[in-house]
Amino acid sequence: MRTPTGRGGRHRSVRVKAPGKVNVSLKVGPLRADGYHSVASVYLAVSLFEEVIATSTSEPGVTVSLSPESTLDLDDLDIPLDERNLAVRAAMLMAEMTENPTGVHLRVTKRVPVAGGMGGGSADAAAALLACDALWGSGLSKEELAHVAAELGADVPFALLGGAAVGLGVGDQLSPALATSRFDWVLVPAEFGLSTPRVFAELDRLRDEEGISAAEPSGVEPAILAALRTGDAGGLSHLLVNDLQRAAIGLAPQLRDTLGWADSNGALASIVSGSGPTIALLSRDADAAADLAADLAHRGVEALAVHGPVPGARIVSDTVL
C-alpha cells in the first residue's frame, strides 16, 4: 500500500481525468414512491473531460478550489465549495472507508457545462473517488468503487466506467455496451443551466396534463446497440430519443431554435443531452463535426466538437511534491 506522503513527509498529488457524457437514448418511467424515476438509458462518454488534482495536506479535512485553467466562465457559475460539492462528498466518503486518511485539497478544472445534462458534477465525483483511492492507498476494487459512486448519484458510476453502457434502475445499474467505432458530435452549451429535478418534474406535469400513463422502462432499443456496435452513425441518427427533451424545451423554448437549425444545416440528428440544456449534434465524421462547429462559431454560437466513446476516470499523474 502506498503512503499519502513521500520521503521527509512531503505531500503527494494525484491527478485524474473523467469524461462528460451524452445520453444517446433516455426513456423515463413514472414518478416512483421514493421520488425517483426508473430509466433505461444508453450512455456515451465523450472527449470533454473534468479534471481533479487531489493533494495531501497537513491539516485534516477536505477543501476544494476551482482551477483558473477551467474553460468555463467561473464568474458566472454558482458552484459550491463546501459539502454540497459532489467532489467534496466523494472525498469525504473515501475518507470514511480509509484507515489513515490525510487531509486533502481538491483542485477542480471545469470543462463540462454546469447543469448542462452532461454529468459534469458526476465526473468530478468519479475523479475525486479515484484520486483519493490512489492518494490514500485505500485499495478498493472497481466493484467497490462503483458501489461508493452509486451512493453519490446515478451518473457517477458511469463516469468511472466510461465507454458506452446501458443504464437501468435510476441509471446506476450499468451494463457495458460494445462501441468500438468513433462517433463525432458537436455540443452546443447554453448560457444557462437547468435543474435536473425541475426537468423531471416538468415531464411529470406534462404527462399528467395530457393523461399519459408512462410504463416502467425495462430495456433499450436493440437497434441502438447494434448501431453503436457497428459504428453506424447514419443508423444511429434515426434512433436518438430523450423523454426529457420536451420538458427541457418547455422550460427553455429557445432550445427549439438550435435543434431546428442543426437538423437543416449538416447535422445527422440533434438531441437535448440528458436533462439539458446542452444540445448534442451527431455528425457524419470528424471533418463534418469540425465544419459544423466552425459554422456555429461564425454565427456567434459556442460549439464544441467532441467524440466518443472514451475511457472513464483514469489517473493521469501521481507525484510526490
Ligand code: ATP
Second form
Amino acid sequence: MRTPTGRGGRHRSVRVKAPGKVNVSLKVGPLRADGYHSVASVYLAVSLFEEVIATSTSEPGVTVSLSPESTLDLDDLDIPLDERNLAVRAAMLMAEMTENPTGVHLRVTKRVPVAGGMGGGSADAAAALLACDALWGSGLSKEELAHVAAELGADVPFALLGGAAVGLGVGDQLSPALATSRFDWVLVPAEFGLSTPRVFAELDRLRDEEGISAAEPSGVEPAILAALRTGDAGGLSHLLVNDLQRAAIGLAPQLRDTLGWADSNGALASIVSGSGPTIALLSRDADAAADLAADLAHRGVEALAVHGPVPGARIVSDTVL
Ligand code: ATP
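Could you drop in the structure for the form predicted together with adenosine-5'-triphosphate? We only have the form predicted alone so far.
Up next: the whole complex, starting with the chain shown before.
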C-alpha cells in the first residue's frame, strides 16, 4: 500500500482525466415506481476531457475548487462547491471505504458543458474516485470501483470505463462494445443547460398527453453495434436515436435550428446528446468535422471537433510535492 502523503510525510498530487460522452442510441422506458426510468443506451466516450487533481492536505475533509485552466467560462458556471459537487461526493464515498484517509483538495478543470447532456459532472466523479483511490491506496478492484461509481450516478460507471459500451438498467449496467475505428463528431454546446430530471419529466408528460405507453427497452439494435464494430459512420448515421430528443426540443425549441442546419450542411446526422442541450453532429471523417466546425464558427456558433471512442478515467500523473 502506498503512503497517502508520500515519502517523508510530504503531500501527494494525483491528476486524472476522464471523458465526456455522447449517446449514439438512447431508448427510455416508462417512469418506474422508484422514480427512475430503465434505459437501453449506447455510450461513446469522446475526446473532451475533464481533469481532477487530488492533493492530500493536512486538514481532514474534502474541499474543491475550479481550475483557471477550465475552457468553460467560470463566471457563468452553476456548480456547487460543497458536498453537492459530484467530485466531492465521490471523494467522501472513497474516504468512507479507506482506512485513515488524509484530507484532500480537488481541483477540477471543466471542459465538458455543464448540464449539457454529456456527463461532465459524472466524469468529475469518476476522475475523483480514481484519484482518491490512488492517493489513499484504497486497493479497490475495478468491480468495486464500478460499484461505488454507480452509487454516485447512472453515468459515472461509464466515465470510468470509457470506450464504447451498452448501458442497461438506469445506464449503469455496462457491457463494453467493440469500436476499433474512430468516429468524428462536432459538438455544439448551448448557452444554457437543461436539468436531466426535467427532460425525463417532459418526456413522461409528452407520452401521457399522447396516450403513449412506452415499452421497457429490451436491448440495443444489433445494427448499431455492427456499425460501431466496423467503423461505419455512414451506417451509424441512419441509426442514431434518442428518445429524450423531443423532450429536450420541447423545453428548448431553438435546438431545432442547429439540428436542421447541420442536416443540410454536411453532417451525416445530428442528434441531441443525452438529455441535451448539447448537439452532436456525426461527420464522415476528421477533415469533414474540422470543416463543419469551421463553418459553424464562421456563423458565430461555438463548435468543437472531437472523436471517440477514447479511454475512460486515467491517471495522468502522480507526484510527491
Ligand atoms: P448527465 O448527462 O450525466 O445527466 P449533464 O452532463 O447534463 O449530466 P452535468 O454537467 O453533469 O450535467 O451537471 C448537472 C448538474 O449537476 C449541474 O447543473 C450542477 O448543478 C450539478 N453538479 C454537481 N457537481 C458537478 C460537477 N462536478 N460539475 C458539473 N456540475 C455538477
